[in-house]
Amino acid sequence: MNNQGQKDYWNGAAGETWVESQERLDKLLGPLSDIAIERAAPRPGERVIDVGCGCGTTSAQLARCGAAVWGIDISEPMLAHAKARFKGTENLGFSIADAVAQRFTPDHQLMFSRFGVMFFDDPVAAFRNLRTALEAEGWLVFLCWQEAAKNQWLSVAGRAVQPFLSPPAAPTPSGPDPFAFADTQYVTSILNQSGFRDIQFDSLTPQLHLADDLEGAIRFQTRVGPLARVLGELEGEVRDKALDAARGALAAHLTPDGLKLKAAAWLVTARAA
């Protein structure tokens, strides 16, 4: 199991797009990141691994608490951006590493991830390997999305354009997917099999600031979000109609402070058994 499909994806156009959208994504996800890092509460001198660290923002936040942080990811474009952004930070390092295959030493106190653990071909194998990096009683803290329908910041535009698109593939609960960990029983089973205990799920449902205005939201979601399929699959008048449908759906949520929509995520915590 080497997650080759995910490696190809995140080292191609997707990785470059996330680098280009890094500031927007960090601003969008900030309310969730802050809660998760506060819960993780890394202490000065602790050794921390940030799994799926992407462009490095959460790794840097953890390092500012005084911990020695190792950010790992499979995306070379995102890690190159992370290294450039945080060059010279003494207690922060980044490496290309596959969570399934990387050999760890059991001397880390915290394993953290912001939406980076839902994409494993074999999640049990991945979490078993990640468990080997933690000392006894080591702390696992990660964010994952609840059901797509509960995430208005994605589903409002997504539902509006669905009639114009080909039917989506049937969901595969065990396959890599942003919403693969929506089912708490499924995640509990994975973690139990992987050597974790005291598993807890806290529901986070903040309002996320999608954009300052309607056109900003459309531009953003055609880059990172449900409208990317519109640009990829549709052309001409049909494409224009789909985007107009998304504008109409999103316009209902526009406020004087911009476009704010509800998110729904699980904050998952567990202890190494």
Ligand SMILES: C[S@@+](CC[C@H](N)C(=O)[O-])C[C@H]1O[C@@H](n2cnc3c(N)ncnc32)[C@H](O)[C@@H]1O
Second form
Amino acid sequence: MNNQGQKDYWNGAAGETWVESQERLDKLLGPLSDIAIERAAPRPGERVIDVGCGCGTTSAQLARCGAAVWGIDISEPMLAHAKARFKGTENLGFSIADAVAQRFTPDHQLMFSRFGVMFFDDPVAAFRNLRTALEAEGWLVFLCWQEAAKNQWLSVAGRAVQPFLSPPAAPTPSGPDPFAFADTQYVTSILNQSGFRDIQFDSLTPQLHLADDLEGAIRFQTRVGPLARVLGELEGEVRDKALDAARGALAAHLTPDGLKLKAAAWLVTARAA
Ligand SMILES: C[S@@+](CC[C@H](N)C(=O)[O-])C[C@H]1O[C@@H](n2cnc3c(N)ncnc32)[C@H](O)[C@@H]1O
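Would you generate the structure of this protein in the form predicted together with this ligand, following the form predicted on its own above?
To see the whole picture, the full complex is given below, headed by that same chain.
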């Protein structure tokens, strides 16, 4: 229950890939996090924690509202990148910290996360610990993905290569599962058990700009997400054929403005009970 698998994952190739793809990922996820930050609306002087802050983009956005922001994450390469990008920003700091284990003081007004809270071994223990950082009436605002089928931007290519796996991949991937919080009842139960109330889910369903062209999308998805995971298990001719299948599946979504695919996220808000 110490999130060791996640620490290995985000400190390995995945962390490096997120650093290298930071600009593209920010462009991709920006339309969603802009809405979440607008909803969170931190006021000048408020104390905010950005959980699983990664390369620090949302932490810096929150700090630009005048809040004092503390970005925490378990990934050394991503946090090193965050620190380098925002060196010298006065009201912004970053620490290596596991959401389940970090000791907090109860003097924060807002706990924020862009897709950084779905990966805990024991979600109730993690959210109970995060709750200890919030003052009475403190606010939790985070984004998580709805189910894979509604997130074509991530699932279309991965699904196209499934037939090339022998045996087919188990339905529950062994790696980090970005869709772990798709079920609102499950998330509600976690938050209720962790000391939160007034839990609200807003469905955000934008089209996301995956890449300017097909090859850009392939370059990106062979490094991040389900396609990358499946391709990692294939070799030689089978891998080439699988890649062609992924290319074909993505090509169906090419528009004159680039590759646009449907996404579905939950914007979750809750009050500290
Ligand atoms: C999908 S990435 C999102 C990164 C960033 N929020 C963004 O939107 O660019 C998930 C992040 O959660 C972090 N993470 C996973 N488990 C964590 C934990 N137990 N405590 C803190 N951060 C964690 C990962 O290291 C990774 O940076």
